[in-house]
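Only one chain is shown below, in structure tokens, and it's the form predicted on its own.
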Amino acid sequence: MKKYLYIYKSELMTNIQYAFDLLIGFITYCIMIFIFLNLWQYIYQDPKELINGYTMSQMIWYVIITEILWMSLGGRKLCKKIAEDVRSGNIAYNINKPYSYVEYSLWNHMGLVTVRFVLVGILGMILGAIFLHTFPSLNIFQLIGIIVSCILATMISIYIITALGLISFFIEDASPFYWLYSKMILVIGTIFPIEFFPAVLQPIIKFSPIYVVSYGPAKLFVDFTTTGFFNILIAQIIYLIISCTICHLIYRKGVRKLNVNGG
């Protein structure tokens, strides 16, 4: 675990260093959210209005937790990283290394994260309380359950998308896989949470990858209930240990078909 901890601080150390120039690509964040603002603000005639059980102050609230965690991931430049390592066959100077190639992936990757997440985070929590004056209701355990939550969420995602690049070893272009990924995300798990959809359509929702690494973290920052939290962690966990199971499975049988092929 020491190894993995310091690829994960190597990397962290690195973008600190870059940390100006990724807020300057968080502009696109601060436009999504004016847009989603005045989306709700029109939508919602009296801000203390009810729909599907969200307050228009929860509802802004909601997609700038969800747009914080899905700006912070760098998903499509994992993906690629991965993807050009089998093309090119770089991956295989890493079969023989002291460590698996997946879990460096991870730990190399949240090192990205962590940084992107507190630079893109400040400034969610910055535009929330300029345009709603108001912070939802948390004491420090809830913080501490929540930040948790969102950790979870972050592994999951990068095992998800590790998967999704490994996938380069069977096929030609795993582009495709992320961008059906990324948009189901962005358009389902992002924008709207699950009480919004058709009752029929929820429950396939909770079982989906949304309900862990976009919904559940979300959800517990706008309303908070014990109940809610360990069901969310619970499922995290579930997750976490199924992405990465299929993360192993699928880097190792494309090991072995390089070996067979003599890569």
Contents of the next structure:
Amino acid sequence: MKKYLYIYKSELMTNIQYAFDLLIGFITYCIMIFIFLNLWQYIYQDPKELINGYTMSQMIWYVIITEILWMSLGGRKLCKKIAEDVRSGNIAYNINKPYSYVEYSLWNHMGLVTVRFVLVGILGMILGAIFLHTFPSLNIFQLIGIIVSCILATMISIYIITALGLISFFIEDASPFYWLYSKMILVIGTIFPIEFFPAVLQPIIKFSPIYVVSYGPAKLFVDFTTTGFFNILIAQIIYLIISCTICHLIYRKGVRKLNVNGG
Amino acid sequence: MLTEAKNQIKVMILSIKYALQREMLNKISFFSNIIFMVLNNACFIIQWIILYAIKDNVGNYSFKQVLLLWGLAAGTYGFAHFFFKESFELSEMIHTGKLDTYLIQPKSVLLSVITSSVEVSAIGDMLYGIIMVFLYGFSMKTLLLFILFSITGGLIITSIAVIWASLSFWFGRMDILTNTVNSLMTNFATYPEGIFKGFIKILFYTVIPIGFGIYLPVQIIHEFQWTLLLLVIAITCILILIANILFYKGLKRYSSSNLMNVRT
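With the form predicted on its own in hand, show me what the form predicted in complex with its partner chain looks like.
Every component of the complex follows; first up is the chain already shown.
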């Protein structure tokens, strides 16, 4: 574990040095929040009105949190890097190293996500305060619970995206699979809470990764309940174990097919 | 002059053809890129189904108009990124001095640069646009107008990208600003104009002219007006002209980085 923490620390330090390069991500984040602010202001004729159990303010905070999670993840970059490692044969350099490639990817990428999460998180809170003039009432323990939930959500996302990138062992370009996954998360998990979907679909979505990587932490932020917290935490731990296992299985199966021409 | 234009178009088509042939070397990857892009865009229909279940009118657009808006946004994006992909990387090329390879060619430098590669997934965007026309309500007139506006919209997006990128000749690194403008155009283009209020609407018809690229065309397809059609065409021509003038004016200030590059 110590070696992975060292990988995490060194990547974290590197990304702190280049924090300015994340500026473009900030701008996109601001645009998205601005669009959703306008959209929900148009949909809610009265800000106090309840739609599927959410006020306008809760809906916008929900989007702010899910977008923080999504924007700080940098999923496209991760998927591209892993696919490129497989295609170029770079992954071979990791086989004889005293660590697992999958765990290396997780902790290495967590270093980048940490910096982005802190910066985009601060920006999100500022935007929310400016646009909405309200802040959900949360105590320190609830805030810690939400942060734990966000960390678990990010780890699950990284495992899932790593697994998608590792598909490159079997077909050359894995990016289309990532596009589909990202759009499913964006449309079903980021824009609307599960309660907005038809009753028939809600149980299916609750069993999908959307519940643990997106809905869970955001729901806790806008409407924290102790039961809700433990439900989400248990679901996240189960998903973490499943996604980690699948990722390692794909890697083990794929690495046997690896054929690298030296040079 | 006409022969010169004809030759230039011929070279441009050849450039795109060879770039496409390179991409088609791996057939599975080529087709999966296109199919998955169509599916990728289709995911957003879910968002609008849910919104229209809450309210039957979003930003004065009916559900079918939103489908058309999405189709046109995908069509214009697809056209620009398929035919003129490199216009979105131009700022970086100017800043890092990578234009040398194109300067020694006898044809238009700008066209040679921006048509030097293609984005395969953009074919999926264009296909998605056509599918949306069928869902909106197919008629020959609608389809022809849609194709025309995909071209004018694509040329507007490309021209804006070239205009901002050309500023790199004077001000150095402009890629963050160029990417921001491109990102603004793509993100705003997929939401009805009516949900926005105030100063942002002015931006739609000036700095990020998606008003001319997307909103007016949707209005024209829905309710045809000659004056608006001519306005869209005129604005497209003006923007192409500005992009062209600015690029060639800036090119005089270009300095190479002496990098060894080979055009593939």
